[in-house]
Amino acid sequence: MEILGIDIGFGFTKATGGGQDLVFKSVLGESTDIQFREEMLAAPDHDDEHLQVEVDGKSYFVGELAERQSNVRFFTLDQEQFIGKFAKVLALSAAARMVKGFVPINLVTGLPIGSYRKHKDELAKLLVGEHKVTLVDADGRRDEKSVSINKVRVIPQPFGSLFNLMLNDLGEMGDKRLVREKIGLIDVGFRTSDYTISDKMRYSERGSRTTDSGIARAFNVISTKLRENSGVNVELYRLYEAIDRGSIKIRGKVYDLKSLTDQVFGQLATTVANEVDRLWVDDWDIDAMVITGGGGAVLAKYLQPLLNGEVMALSPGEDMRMYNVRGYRKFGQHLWARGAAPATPAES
């Protein structure tokens, strides 16, 4: 039996188990005959950007792949959508990715707290079966796979970052302070930012909700600066790696990014702060709070100054996108392989 994690986020999809990681954007494209599939040159690390699956019938080019090749690409900030046309193709993506042969898969994965109790079941019963999943890599060879998920459990998403800080990789318990203390999470995500503490481990539903504070708020006033500058319109997840420059090159111009990001990630960083002393108002007794998810990456040393009490320091140079699903994946490590789970907060 194989555990993974898997976060499916409207900005990227990530996976872990068995000492594997795969991060991907989840972006789907139509999927188009290649005439020429020969490297210009060698180049390392492209084999993972080329991710082309058929699931259901349906042929995707997904990720990096789809925003290089296809013509018609699909890309969503709407829940109702994302679950419904997007969660099933991006997480079988990511499995048939991670797991060998006819290995049975026992899958943790997680959803906005916002919408956790009304798509929880839903997500879970699209992805629990025998998937027929077919990969083909850049040379055009085909690999059909046979994705045997036999337990899929959902859980709120900030809760993968209190796993990950409190479980090791065999799902043993290790920081106890995380047990006893009352833990303020901050969980910053493309679309959405997830509130929520922990008090003693026990769900606090006066102190959670989802808002819309998402790292997108900020691309949105990047994407419309660029477009009344240039006049193109550029997508959001094509800007990544445009704004970890500082800049951008459209049409043969240079748009320098650094102050209108520095701007817009600052105000960000307020309407999050503001939010947390809005919710958090009755709870003056969080011992800690704990800044996660790829976009609190991005806005933690914005942020961080504008909360009143003590945050967490978290591992430097680790990945913060992954915090999440190595937590997922470390919940699944003590539910399946050890026997026992701890209580899930949300659930007790």
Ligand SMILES: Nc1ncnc2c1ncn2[C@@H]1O[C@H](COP(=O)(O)OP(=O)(O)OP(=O)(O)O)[C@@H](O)[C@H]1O
Contents of the next structure:
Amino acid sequence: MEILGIDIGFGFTKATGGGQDLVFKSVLGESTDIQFREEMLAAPDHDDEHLQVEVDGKSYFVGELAERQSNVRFFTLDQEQFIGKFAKVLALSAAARMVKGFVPINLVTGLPIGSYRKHKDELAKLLVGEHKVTLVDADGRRDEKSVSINKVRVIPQPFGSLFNLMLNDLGEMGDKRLVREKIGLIDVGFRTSDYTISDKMRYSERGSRTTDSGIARAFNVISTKLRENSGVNVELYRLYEAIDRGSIKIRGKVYDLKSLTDQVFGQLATTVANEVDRLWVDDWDIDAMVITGGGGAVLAKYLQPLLNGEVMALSPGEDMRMYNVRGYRKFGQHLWARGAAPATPAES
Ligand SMILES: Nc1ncnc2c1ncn2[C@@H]1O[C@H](COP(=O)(O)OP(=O)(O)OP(=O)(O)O)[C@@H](O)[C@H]1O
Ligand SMILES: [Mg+2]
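To complete the pair, please output the form predicted together with this ligand; the form predicted alone was given just before.
Below: every chain and molecule of the assembly, starting with the one above.
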């Protein structure tokens, strides 16, 4: 049995298990017949791989491949659509890539706080069971897989980060401090910001909420400005690298993004800090706050000075998009394999 964590985010799908990680954009596209599949010149540092799957008789390009090659691309920031049309394909793509052969899977995944109650049974039902998934590689070779998902556990997304801090890789309690204290979690994602409180490991309903203050809101402002200036509609999921770099080239012209980015990230951080103040007004006894999620990483330098209280420092250099999913996997270990020896290569 393989224990996997899969975090199906609006921006990125993240998966981890058995010593490997996987991240791809949560974008699906119609698969097309690519007639020239060879790379023009061997480019050694290509990290975007060919991810093409067939699920329920439909063929998709997934992630960066869809972004580059599909004429028709599907991407959504709507929760109902996301569960109905995307979650299963994204999760099964990840699972099929992660596990070899016919190894059954126990899966931990998550939902935003705001849609947890409404969608958790539906999501578990979509995923549990035996799925025929075909992976098609860059040369057109087909690998038919039977992905068999034994158990699914759905948790509120930011709890992934808490479990990641609290548990070791075997799912055992590591940091006791977190168990005794009152911790406020701020998970800034692509579309949503999720807030929750763990009070001596108890979930606080009062302190938990999902809002729309994700990074996409800042990206939207930047995209609108770019459309006004260049006439080109830059899709939100194509903006991250440019914003990180500080400029974007559109039809040969370079647009500087630095000052605009500072401004909109500053605004977004203010919104998040205000939401924190309002939501946790009665929770002035919080011991420490944790800023997590990929959006948390980019917003942290703007957000940290605005928060009233101790902010826990997390390991710098880590890809914060993976923070929740690492916790999902550790929680899976805790539930299903505690104390068991980690899987050796011979078992898989
Ligand atoms: N290496 C990176 N590549 C791309 N984006 C990154 C990277 N590091 C941080 N980010 C930021 O992470 C954000 C996405 O974070 P994350 O993966 O946590 O969101 P998500 O879980 O997909 O969204 P949501 O929680 O709203 O469903 C991006 O909008 C980007 O600003
Ligand atoms: Mg997220």
